[in-house]
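To begin, one chain is listed below as structure tokens, in the form predicted on its own.
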Amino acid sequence: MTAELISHEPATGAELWRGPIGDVDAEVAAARGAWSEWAAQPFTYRAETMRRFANAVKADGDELADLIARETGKPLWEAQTEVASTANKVDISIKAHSERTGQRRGEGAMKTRTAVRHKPHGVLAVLGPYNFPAHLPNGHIVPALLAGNTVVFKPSEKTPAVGEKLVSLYRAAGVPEGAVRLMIGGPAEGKALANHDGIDGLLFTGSARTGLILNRAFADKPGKILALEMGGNNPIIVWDTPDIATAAVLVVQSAFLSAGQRCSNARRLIVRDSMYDALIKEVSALAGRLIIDHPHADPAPFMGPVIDNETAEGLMESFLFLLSNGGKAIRHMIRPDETKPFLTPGIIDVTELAERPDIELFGPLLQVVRVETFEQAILEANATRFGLSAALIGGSPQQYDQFWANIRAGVVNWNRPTNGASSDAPFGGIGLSGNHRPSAYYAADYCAFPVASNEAESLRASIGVGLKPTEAEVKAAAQE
């Protein structure tokens, strides 16, 4: 009997999708077989195919958004923004490919010419996350296809239905069946794909724990590209602003958007001691007003459930751990229904904790730390092995310059949420947040490799130093 993968709606527990687990060897072989023909197509052909894909996403946008909302639990309005981002990725990626990997020619010495061009790697594996099951893997797949690679895509085992739908849209746009292969499976299949000899690289978005495993697996494979976009223990500092209400909105957006299931969500609020009471009162009150409901509820919710019951249980345990080790609850995290993964926002003051766990708590849980000086705030913000996103709310231009210069993060914002990132810019981090291969606009960098050439149409060469004289030269010298 063929093993199956089953997906359930987080908000209701209802079965949404089921399908057979795929064959890694067969999917890699299919992608390998299609690569040479796809890579041989002109870039204009591949770009036009991707534009048809964008049109297919827009035409099927309502169905795709509904599926994303049901399978992730995120509100329908948020799923609709994900669909828009998925379609918009095409034009952005075409522009990035031309800018980041465009051809460059120059004149060399003695009528030679120089050139820099780019080649695709071959077959790239893409491992997608569950929180943005269309937009984030698509952010790897579109640049990879544009560059001339073929792709084996394994969606998260928690969101296979969206992965299947995404691949069907590539096919509807005319992407050959071999150029994008769908690999349904769980962690075992993901591991087998990552370690397969037939892939030329791996593009990953997910947890730091999995990213570290992948990094070790690729340590003795320098010929294979590895791009890691992992999580974050992201800080948001609030400093010297009279607009407490707006600061609170930015904090709540940073911490609780997508039920805290964005890698760029704020996990730690660092606030000046003199502002603490006023800010926390406002943040707590606003968090208490957030509507938490199923994706299609009316009125529309701000956030839905986390992805599954196991995740909800882990977050509740984390809240209780912080509480029992010296944390002071500002707003208790509550799970209204033990059979479903809905959680209310949790806010806890951890200033007095002797040791604060440096982990990514992937959900609606915000830790608060009080400090006295701006220098202490920056030190506290940098007290993490992660380095994805950071934001300063308030402060002077000089303090923002100080913050920007000293903070360890790949995304640094001022008076904007930590999760405010543009697709027209690179996105990625350092430390446990990534391996210096940012995605978004810079995805073009890891989907093709540069080739430098020195070229001449005719043979021309000489050695002017270090040669023994010929016999004729010796005789001529002797006769003189």
Ligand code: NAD
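Under this definition, the rigid core comprises the largest set of C-alpha atoms superposing within 1.5 Å between the forms. Everything numeric in this text was worked out from a predicted model, so none of it was measured. Numbering follows the first chain given and starts at 1. First, how it differs from the form predicted together with this ligand.
After superposition on the rigid core, the Cα of L467 moves by 2 Å or more between these two forms.
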The other form holds:
Amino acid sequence: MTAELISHEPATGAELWRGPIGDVDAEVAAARGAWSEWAAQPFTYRAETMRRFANAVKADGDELADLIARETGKPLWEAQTEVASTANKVDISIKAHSERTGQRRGEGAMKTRTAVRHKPHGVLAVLGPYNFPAHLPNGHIVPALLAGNTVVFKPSEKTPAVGEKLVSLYRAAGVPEGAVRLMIGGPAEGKALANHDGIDGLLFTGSARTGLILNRAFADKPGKILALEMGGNNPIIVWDTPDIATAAVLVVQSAFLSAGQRCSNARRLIVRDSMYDALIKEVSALAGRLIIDHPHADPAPFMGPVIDNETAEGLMESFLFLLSNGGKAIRHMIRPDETKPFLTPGIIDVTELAERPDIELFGPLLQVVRVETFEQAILEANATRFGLSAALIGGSPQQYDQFWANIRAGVVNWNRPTNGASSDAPFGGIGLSGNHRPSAYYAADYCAFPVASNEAESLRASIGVGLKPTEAEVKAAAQE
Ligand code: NAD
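Output block for the form predicted together with this ligand, input the form predicted on its own:
Below is the entire complex, every chain and molecule, led by the chain shown above.
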């Protein structure tokens, strides 16, 4: 009997989708078989195909958004924004491809011409996460296809239905069967795909835990491209501002959007001592007003459940761990129904904790640290092995300059949330957040490799110095 993968709706527990686990060898072979033909197509052909994909996404947007909302539990309005990002990715990627990996021609010595062009790697594996099951893998797949690679895509085992739907939309747009392969499976299949000799590289979005495993697996394969987009333990500093209400909105958006299941969510609120009481009162009151409900509920919720019961249990345990190690609860994280993964936002002051665990707590859980000086705030913000996103709320322009110069992160914002990054810019982090291959606008960089050429229509060469004379030259010289 073929093994099956089953996905459930987090909000209801109902079964949403089931399907057979894929065969890694067969999917890699299919992508390899299709590669030369896809790579040989002119760029304009691949770009047109991708534009048809964007239209297919828009045309099928309601169904795709509904599926994303059901399978992840995120509110329908948020799933709709994910659909829009998925479609918008195409034009941005076409622009990025030309700008980052476009052709350059010049003139060389002896009337030769020079050229810098780019070539695709071949077959790229794409491993996706569950939190943006369409937008994030698509952010790797579109640039990879545009550059002329073929792709074996393994969606998260928690969101196979969206993965399948995404692949059906590429196909509907005319992407050949072999150019995008759907590989259904979990970590074991991800591992088999990552270690398969038939791939030329791997584009990964997921946790630092998995990313580190992949980094080790690729350590002795310098010839293969590996792009790692991982998590963060992101700080948000609130400094002097008279507008406490807006600061609280920015903190709540940063911490609790997507039920805290964005890589760019703020995990640590660092606040000036003198502002602590006023800010925390406002943040806590606002967090208490957030509607947490089913994705399709009316009135629309701010956030839905986390992805599954196991994740909800893990987050509750983390909250209790912080509490029992010296944390002071500002707002308890509550799980109203033990059979469902809905959580209320938890806020906990961890200033007194002797050792704060530097891990990504991927859910609606915000840790608060109070500090006295701006220098302490920056030190505290940098006290992490991760480095994805960071924000300063309030402060003077000079303080923002100081923050920008000293903070270690790939996304650095001022008076804006830590999350909600633009696809028009590179997106990635340092430390445990990535391997210096940022995605979004810069994904084009790792979907192709540069080739430098020096070219002439006909053969032309001479050795000007360092040659012995020919016999004829010797004779001629003797007769003179
Ligand atoms: P995950 O690491 O559990 O899984 C990601 C993918 O890797 C899945 O397809 C999974 O099946 C596969 N996988 C798991 N173990 C594997 C192994 N040993 N070998 C090969 N493949 C394996 O991540 P997740 O829980 O699905 O996603 C949430 C994480 O993703 C968070 O840490 C979040 O911060 C991060 N994330 C990062 C970004 C970014 O752009 N930097 C964006 C979104 C999410």
